[in-house]
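Take a look at this one chain, the form predicted alone, written out in structure tokens.
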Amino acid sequence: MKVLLRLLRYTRPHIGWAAVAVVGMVGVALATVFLMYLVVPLFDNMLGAGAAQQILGKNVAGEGSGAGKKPLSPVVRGLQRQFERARAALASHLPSEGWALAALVLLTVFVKNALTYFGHYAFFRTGLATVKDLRDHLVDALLRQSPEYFQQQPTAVLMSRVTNDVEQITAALSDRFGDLFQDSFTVVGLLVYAFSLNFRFALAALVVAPLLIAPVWHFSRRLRKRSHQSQQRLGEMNTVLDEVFKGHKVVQAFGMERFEAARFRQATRRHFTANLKARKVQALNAPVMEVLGVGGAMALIGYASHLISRGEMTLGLFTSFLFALYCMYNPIKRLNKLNLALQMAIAAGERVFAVLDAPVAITDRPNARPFGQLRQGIRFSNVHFAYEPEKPVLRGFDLEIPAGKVVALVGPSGAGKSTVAQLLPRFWDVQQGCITADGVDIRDFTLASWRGAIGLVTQETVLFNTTIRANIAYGQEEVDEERLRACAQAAFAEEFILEFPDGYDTVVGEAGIKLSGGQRQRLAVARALYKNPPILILDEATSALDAEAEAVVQKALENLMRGRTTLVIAHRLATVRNADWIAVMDEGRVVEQGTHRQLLARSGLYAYLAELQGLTE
């Protein structure tokens, strides 16, 4: 009930459009009221001549209850008074009571159905609303976490939960809510009018009532059990089957078509298992309910024809009732399998509300203030980290970067270098010691503002599926075109950007995959300098390029880093031997420092690895 209540918070912006619903959804049950009502006179008084009248007449006229006859209830007395206002209306304009009464049972079905129609649309409306904020919420709440989220997370399962799960949430609270006020107000008005009608009748009809809520109830418990087993494997088959499709070179390659096509199927029997136990749940719910339904009808037909008999109730009124009860069917129906919408909802809200109050390892410390200028540089002090417990990365890492000069930090493999990278725009956070700027943690600043004042251009650059310019200007509404065409010349990219028919408008497909990797990167690099930060890090920007193509960007990057603090992690020595100052780094610490030709000198461990190198000089 709480995941209900939360989700239904979410319509309190479109509470407009709900009320609207509500009152035509109230409309309409009365609309159904007064038109099972206008069977009594259809059946008794056109076609039994008058046989309602004995009843009802004397009642409405005050001349008593007639001898053995209960006086009615205020609501039949209601309606029998509107009915003869609305018949004494009509009448005047048409031929014959009878022309009156059939006109007056259409005008009725006409305002029934367009209350309808306007009670559905304002609840469609309010349903979609609420599920598309909740949707935006749930990105923006992912948005906002840290790669250690995501790396516990398989994006597959993530991506379930907003189309899959959202889409669960939108069937209840958009297709089936509305049924929820709809089909409730027409049954309590039904039931009222049928306990009107006949008290001791209508009881006698509930008695089936148990034999109809505990299927709901038990149906209701299953089927929830069911779907989160569903949800489960179906988030299992996506995250296999995204790991096929990223690594589809290497499955190729290791010739593991087969294997990876059996794992896919071991998901789908899983899949396939859970989703066909839940199905079975409703499938088996609707026959129950039929059987259970129609012999409590046959229950009621007999005690029926005994009050018939006595002169308690004429063919009209028991018609009348029958057809209320009829009408009161398919709304409980309906409301049992929202019932069983519901649940599937509530189900799939538990598994959104996860995400959404999943905690930010990262976030602005109270008071955090903005970054402004960096005029001393940036320092690491004593800075440990580790990923997993007991497998520490950093161990009293120490580094300065001095305002405007490039700091290059190498070292061999798991030596910790870009994990330095991932610290400093604060991806994760030190556990022990500090990152400062000026003096200042960089955790005493707004997360926005630090990141706004860094630029990062890594290996694995990101573009998006959208145009060149697009991507340059990445997240900007309005483009300066002179600038942009400035930042790309400076990447060295406009010269292929212009060989494309669409030049700047050209459409980079996903993932960049219509561009070779020397173009990506320089890309990366015009999208770095548009931004125009005033902290670089370039984190083995051209590890991946062949040498041409890494000649070229290394221009690029020389001028992006003119000017800029930079940090640079590399693999390759040679791209770093102009750095201002270099570090070199051994098993989470800095075990030398200095210009390209002191290191060299020193004979240590940069001068090793320039050896394995061949860079002698």
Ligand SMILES: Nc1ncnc2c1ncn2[C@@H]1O[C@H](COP(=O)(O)OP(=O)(O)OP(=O)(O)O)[C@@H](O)[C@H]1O
Given for the second form:
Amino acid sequence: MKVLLRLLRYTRPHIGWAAVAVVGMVGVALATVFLMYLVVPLFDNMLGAGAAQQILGKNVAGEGSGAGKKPLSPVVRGLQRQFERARAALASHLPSEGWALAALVLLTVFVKNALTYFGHYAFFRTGLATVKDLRDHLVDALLRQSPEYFQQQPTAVLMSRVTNDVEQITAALSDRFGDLFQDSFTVVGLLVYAFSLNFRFALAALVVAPLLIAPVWHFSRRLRKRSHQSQQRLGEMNTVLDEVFKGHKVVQAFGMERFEAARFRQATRRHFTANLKARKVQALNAPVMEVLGVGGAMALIGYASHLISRGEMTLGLFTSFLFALYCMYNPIKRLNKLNLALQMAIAAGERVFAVLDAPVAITDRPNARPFGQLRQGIRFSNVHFAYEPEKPVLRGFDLEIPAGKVVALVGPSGAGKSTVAQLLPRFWDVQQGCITADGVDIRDFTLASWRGAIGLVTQETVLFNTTIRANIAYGQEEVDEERLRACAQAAFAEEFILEFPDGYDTVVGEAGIKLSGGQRQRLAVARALYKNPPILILDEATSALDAEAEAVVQKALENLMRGRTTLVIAHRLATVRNADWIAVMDEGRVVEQGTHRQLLARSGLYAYLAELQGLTE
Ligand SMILES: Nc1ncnc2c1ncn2[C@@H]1O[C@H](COP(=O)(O)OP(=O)(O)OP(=O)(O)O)[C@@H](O)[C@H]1O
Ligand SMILES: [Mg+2]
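If the structure you just shared is the form predicted alone, then what does the corresponding form predicted in complex with the named molecule look like?
Every component of the complex follows; first up is the chain already shown.
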């Protein structure tokens, strides 16, 4: 229920359309009732003019009316009087000619259907707009989530939340709720109408109707159950067959033919019994329905003719009654189905709200301040970090990156280099120790300002399915053409960009599929240049490239690093030998550091790795 209310709260901005929908649907219900009402004079006119007016007039007089004979509760009687008066007043305005009545029926049908259209349109509009808002809201929430969340929730699951689950809510909110409102209005309208026609008769009909509908439900439930059983028995039979055929050699070798045949006979007997029971229900259905149906109808007709003979009812009224009952059947059937749709929507809503309510692990601290400029440098002090408990990745990692210098991080695979690169922009937060910028814990800066100061180029370049221009100037609404071209040139990208017929307006395809790996990498460099961040992280930015492409991208990267505080991670030591400082990492901490020459001279891990790569000086 709470879920439903919360879903309904999303309709608030669309309350205008919701109101139109309700008005339309109430209109439809009223028109339906009016149509039923028109049946009375229509039929009575056919039989003899004035019959309806006669009975209506009699009722209004109060003398000898059915309501007067046996005492009904005064409230009911009062209400009935009101209705009778209203009907009589209406009747006096109705034309008496048959053709005019028929025309009025047509007009009412037209109005009713026009209202149906507007009511449904408004309802769908409300529902769909609500669901759109919900979906947008959901994605807003997801985009704020930390990588940890995305790692725990498979992409497919998240996609399903945004697409399937929301779609199920649409089905309930927009389609089923439309039916719910329309049907309830109609049923209530028809019920009120039926009771206003003749209270006792309506009561009698209401008692009889469930007697007719209940067996339908009962039979269909029984039939479903029986068919299910019969299916199961069929399955058992198949299992026996499967075993016997596949294992026929074993059966024969052991002389078990008769035993297996008996087993099969047992299975067929059970299937026969179950099947027969299902057919019995099926065979019983139609006769019982017909007997009950005709019996119920006859009882009603008997009662009606009794009332008619006493002048308390006309044939027109009776027909109108039957129509009203008939018109209630479908809405009631649909209302019965509503429950299922609602349950599904509630379940989907719960899943969606679980996503909406998931706490965001990495957010601004209450008094976070914007990051200004980096003057001294960045320092990792005794940083501990684990993605999963009990599996430490960083264990007391220390490193200093002086402002404006290039510091390289090298070491064996799995040492934790990329993890260091992820901690710097706070994709994850350290679990012990701290990372400071000019002595201030980076968690004291606002996320937006801190991340805004960092450029990240990794091995996997993420490009969006839009133009090269928009990919380079990612996130900027106003593109500075000159700067764009300067960045593309510095990234050695302009050359290939201009080879495309559309130049900077070339759409790169999903994830940049139309570009080569090296081209994608150079676009990523151009993007970082355009952002112009004071701090730069390069994580294996060239490792996916062949030697030639790597040389070009390496030059592009050198342009990018100039004047920035840079952390560069690479397997190939040749690409980092010119760094100002090199830290060698192993098992989550720095094991040695210095310049390329100093490290070679130490004959440690660095010298060993360098030798493996044929780098001797
Ligand atoms: N998102 C993650 N969730 C869980 N464990 C992770 C995650 N990313 C990395 N790890 C684990 O953390 C350890 C360090 O990984 P990391 O990517 O930092 O190593 P690396 O030094 O960059 O290695 P490589 O040189 O191969 O890129 C590895 O054991 C890895 O399995
Ligand atoms: Mg890595």
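If you're wondering where the values come from, they're calculated on a predicted model, not measured in any experiment. Positions refer to the first chain, counted from 1. Each form is matched to the other, and the largest set of C-alpha atoms that superpose within 1.5 Å is called the rigid core.
Chemist: Taking the rigid core as the reference frame, tell me whether residue 26 has a CA displacement of 2 angstroms or more between the two forms.
Modeler: Yes, the C-alpha position differs by at least 2 Å between the two forms.
Chemist: Rigid core fitted, is the C-alpha displacement of residue 175 between the two forms 2 Å or more?
Modeler: Yes.
Chemist: Against the rigid core, is the Cα displacement of residue 582 between the two forms at least 2 Å?
Modeler: Comparing forms between the two forms, the residue 582 CA shifts below 2 Å.
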